[in-house]
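Okay, so here's just one chain, in structure tokens, the form predicted on its own.
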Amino acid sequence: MILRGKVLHRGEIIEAGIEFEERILRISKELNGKAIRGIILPAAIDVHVHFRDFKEKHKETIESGSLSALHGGVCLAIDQPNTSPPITTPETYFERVKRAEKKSYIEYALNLGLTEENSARICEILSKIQKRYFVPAIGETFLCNSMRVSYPTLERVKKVHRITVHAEDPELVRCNDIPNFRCRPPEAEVRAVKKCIETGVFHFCHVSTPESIKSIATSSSTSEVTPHHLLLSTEDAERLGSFVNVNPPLREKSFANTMLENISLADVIASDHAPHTPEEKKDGKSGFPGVETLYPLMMNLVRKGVVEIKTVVERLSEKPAAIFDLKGYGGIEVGNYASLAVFDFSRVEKIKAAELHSKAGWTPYEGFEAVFPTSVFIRGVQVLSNKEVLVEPGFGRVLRSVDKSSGD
């Protein structure tokens, strides 16, 4: 197949044709093919989702979460291990990916969970899994909550594998009442980030404070930011009501504004898609759904001139692929998978929860402007056309260990 139109290639928008089968074969200004309205971009890699399932299938499943991701222009999602039961053993890991192989609409990878209980055997557990599957990272590793890991344990295992950290210091997290930003202060994140940077090199999840993102940027570690820490703030508490809780919590408007102004300091933009039902949110559960709105919200910021398209695409595709060693993914380059998303900036929509595909049934971005993809391709196959899904559950692959070593 050959698509022709505006293409973001190596940081520049050019008029060119892209020839591809499963992988991109040629990119040339001389190639003619099917004319595309809009701009052809790499499909996104969301390195931080919680697709729930198992005992929490009432709030999301791999099938519903990956369908939501597909509609948002995401070709690959990295699922987190704090499920019920958690992914802390080879047995639960294999059970999880077996489900993904049957149900995922998009490419899928799964992190391994680290706890105090399995930390002494983490090398053995990881080795057993890696004989079959590609493990992007150990984490999201929590410094506070029921899967809490201590700083000494984190230091002891820091060189085992890539580790992603949820940085909130447990001594400063007082509660999770509504609104939880009153008892989970910015200092909890700042302190945890500082301690971890002094310990080793990590990938920091969902950074929410300017001080932290600036500290990480001057270290050897990497960071990710979320749309909700860029676009929402404590000023949204009245609008969100009992749905306001998220970890780390929303910060003051000045923090969000500074985070957005300094988005180039972040390495990755990720959704931290963490769905709960409306009933659970009323009880104070923390987390926002967001995998479907991740790319569309960022594309609307590009449309409005708030951020540059190169900045967004680097952090949604190129840098995630590089940081997590995802061979064949990333930018639009010959040899990479033809996983593409087409956006038409003339087609601006208002986000409506009723039209999204997560089982959560709500969104913190109700009424926000967004630009959703008109077409999505994964590995050269068109999977979405004007909101019509063209593949079945199970189309998406689970990344295996050979994917990392051979690119197959």
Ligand code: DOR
Given for the second form:
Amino acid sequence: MILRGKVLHRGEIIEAGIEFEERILRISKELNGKAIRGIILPAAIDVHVHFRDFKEKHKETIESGSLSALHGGVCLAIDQPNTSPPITTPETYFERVKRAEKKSYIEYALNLGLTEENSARICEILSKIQKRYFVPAIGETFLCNSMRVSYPTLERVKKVHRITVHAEDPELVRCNDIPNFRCRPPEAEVRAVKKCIETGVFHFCHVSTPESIKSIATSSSTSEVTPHHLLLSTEDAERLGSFVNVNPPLREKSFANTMLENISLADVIASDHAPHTPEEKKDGKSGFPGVETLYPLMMNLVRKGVVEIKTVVERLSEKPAAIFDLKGYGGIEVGNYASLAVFDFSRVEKIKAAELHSKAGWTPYEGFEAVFPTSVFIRGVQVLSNKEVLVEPGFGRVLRSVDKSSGD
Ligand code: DOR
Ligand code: ZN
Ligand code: ZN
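Write the structure block of the form predicted together with the ligand for the protein whose form predicted on its own appears above.
In what comes next, the whole complex appears, and the chain from above leads the way.
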């Protein structure tokens, strides 16, 4: 297949044709093909989602979460292991990826969970899994919740594999009331990030303070930011009511604004898609659904001239691929998989929970403007056309460890 139109290639928008099968074969200004309205970008890699399933099917399943991702232009999601039961053994890992192979609409990879309990055997557990599957990281490792891990354990395990950390220091987190920003201060994050950086190199999940972004940027570690910490703040507390809680919590408006101004210091933009039902939110549960709105909200910021397209796409595609060693993923390059998303900036929509595909059934961005993809391709196959899904559950594959060694 050959598409022709505006293409973001190596940071520049060019008018060109892209010829592809499963992978991109040729990119050339001389190549003619199907005319595309809008701009052709790499589909996103969302390195941080919680697709729930198992005993929490009422919140989300791999099927519903990956369908939501597909509608948002995400071609590959990295799922987190704090499921019920958690992914802390080869058995639970294999059970989950088997389900993903049957149910996922998009490409899927799974992080391994770390607890104090499994930390002594983590090498053995990981190597058993890696014989078959590509494990992006041990993550998101919690310093502060029921799957809590101590700093010394984190320091020991960092030699085993890449670790992604939820950095909030337990000594400074006092509660999970509504709103939780009153009892989870910015210092909890700043201190945890500082302590981790002193002990090694980590990928920091969903950083919520300008200070953390800046200190990570001057270290060898990498940082991830979410749309909710860029676009929402404590000023949304009234509007969000019992939906306000997320960890780390929303910060003051000045923090969000400074985060957005400094977005080029962050390495990755990810959703931390963490669905809970409206009933559960009333009990103070933390987390926002967001995999479907990740790329569309960022594209709307591009449309308004708030951020550059190159800055966004690097953080949704090239840098996630480089940091997590995802061979064949990243920018629109010959040899990479043809996983593409087309956006037309003249098609601005208002986000409505009723039109999204997560089982959560709500969104913190109700009424926000967004630009959703008009077409999505995964590995050369068109999977979405004007909101119509063209593939079945199970289309997406689970990344295997051979991907890493052979580049295949
Ligand atoms: O708000 C959050 N929700 N933060 C986390 O770190 C976990 C997540 C969840 O799994 O619900
Ligand atoms: Zn987290
Ligand atoms: Zn998370």
